[in-house]
Amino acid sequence: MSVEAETALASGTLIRVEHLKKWFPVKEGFAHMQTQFLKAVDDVSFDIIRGETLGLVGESGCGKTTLGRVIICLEKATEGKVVFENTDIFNLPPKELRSFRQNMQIVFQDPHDSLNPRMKVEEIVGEPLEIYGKMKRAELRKRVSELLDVVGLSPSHARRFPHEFSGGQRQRIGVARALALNPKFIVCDEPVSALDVSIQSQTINLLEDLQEEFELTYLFISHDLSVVKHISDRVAVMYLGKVVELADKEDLYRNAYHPYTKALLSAVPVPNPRLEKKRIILEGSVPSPMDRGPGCCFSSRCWLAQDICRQEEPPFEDCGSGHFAACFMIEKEEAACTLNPDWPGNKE
């Protein structure tokens, strides 16, 4: 584990989520009857420590978006409960979760849709502060002039309007506009994937240094394992609805156990060829969110499935250290990498 991640550890846990659902209800027919709802997190339990950032990976679709939205209460959860600091924020009364909320807030994935284009930049970065701080006109305009300075923006940009920015400093007036009420937590819904490659370093780079300034605790949720490699002090990794493996990312990236994390894994590009690694090509169809069946969820793609993963949902058990996954097969898995060279999780 690294150095960040021992120090958030020693200092407690922020938000702990305990069997989170959220199921949306589809409607059929000419009469719209509801008939089946559409698994997007599916019994989903973690925890997230104090000034930690924790890594979310999965492919598109899987949930990641909704389950994050659903921990800032965005989206009303089905079943379950997040405790934010020893406090159920799904039992709060409405005007207590509205006062509470001011700890929790989220940088969108897209700066261009996320900001109102008639809007000017004061007035987007400042508009949290009016609903909240009751400040007069001055000390808003001087606070939003700080918030820019803090993010890199110049405060004369103040009194612009959104379509006048590139979208690496789109973005940083939504991390302005997140900062504004000195939250704790902070969903980083893939705040980088919007942009150019040589704007995505600058913006991990702000919110690294962002987080060590305001002691932040992000929930960084990307589809680029690669940049979540360098941002992340643990990661999970999240198919069709469930968290499936969750680790430090140093072992996770080193020794994962989940097959679908090993696949994901061996997708990684690296730079050298010769150190690349064996692709592991998933075969079978993607079950879907509204019926998977019984047993693991990745059973249908899985090259390990035996009967029990097929009747049984594995639970989801600490293998050691700290280091969690979702899998019957994880003692075979190793002896069958050791006895086949061929074995598809093996470097060639």
The other form holds:
Amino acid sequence: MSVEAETALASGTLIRVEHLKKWFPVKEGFAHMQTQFLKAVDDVSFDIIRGETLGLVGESGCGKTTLGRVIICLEKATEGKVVFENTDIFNLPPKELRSFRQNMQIVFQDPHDSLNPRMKVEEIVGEPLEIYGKMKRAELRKRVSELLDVVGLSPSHARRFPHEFSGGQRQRIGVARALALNPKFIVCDEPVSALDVSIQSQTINLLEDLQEEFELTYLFISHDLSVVKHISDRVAVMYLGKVVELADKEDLYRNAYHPYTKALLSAVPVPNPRLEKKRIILEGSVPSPMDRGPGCCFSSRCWLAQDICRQEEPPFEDCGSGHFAACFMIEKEEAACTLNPDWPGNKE
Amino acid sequence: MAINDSFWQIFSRRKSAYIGLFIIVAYVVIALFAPWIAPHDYRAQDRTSIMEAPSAEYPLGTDRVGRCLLSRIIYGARISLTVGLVAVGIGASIGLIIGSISGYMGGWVDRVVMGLVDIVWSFPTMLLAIALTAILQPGLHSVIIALGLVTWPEYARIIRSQFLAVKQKEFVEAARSVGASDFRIIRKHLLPNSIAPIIVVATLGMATAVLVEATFSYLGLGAQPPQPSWGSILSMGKDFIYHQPLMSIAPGVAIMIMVLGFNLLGDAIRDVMDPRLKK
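Since we've got the form predicted alone here, give me the form predicted in complex with its partner chain too.
All chains and molecules follow, beginning with the one already shown.
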């Protein structure tokens, strides 16, 4: 593992996540004597390729937001490492980390919570510039106007307070702040789930335009499979703190390997009333992330689970052409058929 | 703090703000120019007119050693204003610093600080203040320092609980992700969003401080004769309340109006600082 870290990343790779864990201690029992751990992110490894949008999907509480925040060092990882362009960012001294942060930014979910209500737009968007660039006031103003222009707001908005804007506009302010330092990588943490559908598409289009203009790499976190399908190049599926499958978008949506992914995709509504879909309904509920027992994280609800699934953890492996999955029961042919709407079995 | 060009616009939309401001400014003017406003020296004893009813010479009458009551109340504004502002200033500053550290750092620092707060609070406030005053030598400055040292836990608690709530907001995360230092996060993001309840409590605290000073003066631990504190005038007056009720009523009304002024002003300042209340 240590050898890997010292090797330079492949030229296309921007970020390598290696065996990343984030366990939150939970005190329990008499006088808080026992400490259990909530395994929000549990041994996750993957690469993020320069210039791509990596979608990260999963249900509420599966750890996707935590994963995004750990990658950009907003939370301290329990174990593992993140290599960003050959820099092991968890080992940076605090001062260097602070200056390294300009490479990676985040757009938050709730545009009402992510802007300080006591600051003007100018101060919000200008804050990163004030911290890093020793800019003169006039220069800073000019840069803020540019940024507002880039995200489709008017420079005259600079003197207003956040509460004077709509949700979509506020999200644009958040994007402008994230762009201020010319980052290479932006974590979009459910950036559109708090917005109206009509505003969602505008915001998505804005993010896509910005990606092209500034050569950005996104980690796009969402629980909305259709949004992820639209914006992503590759998609990672998370369940109970684990990434269970990662593949090219087309590949994943047509030919999912992991049973959880299949179940998830079968829940996507299809805008065609004639097409009957076989919906996979999972039994039971998500086990507690504190104590999920040995074996595969999905074994308690999986209809394919065998003894081995309950005893051993399946490795997260490349099953060919960059399609990663963690499952012992991968039957590629069956997988190919289940989600293909043209497959006779799906029409019944 | 969002005090900016539209400060006066919002401020001026509120009548009560004007009233509060007017009262406090009036008190400050009276306190500053007491020697010119007061008809007599507050120490001058007129042996020929003791315990007299109001007259042209003595608009509020005289006390039991023949001193002009109005003059004493006018000079008393100096003492009360000083006590209110300085005692609250000390208490709020200590509370703000300690509470900020406690709320921001969390963990064991928070537990230690909150333990300290509980210890200070477990003493009856009055008793602790009296003990401190006794140690520090009786006098106004001791009352002020004692009040500051006794009241800070309240401010610390409030600012801490505010910090705990505001710390969770995403804009604080956002600031951290753009590399803001701890100090900057506290100064720019946490304090401006936490200060409003402190202002309200501080204005109420000034009112309390004026009253506590009155009690201390009555006990002989505060203003020393012949210093004309409203509290000492009031407590002296209570012995003669049937003969000379003005001696108790006049300083009481002076205290009441000052407290009202602080409260109205405090409300107005709180609203001005909240940009969401702007049109």
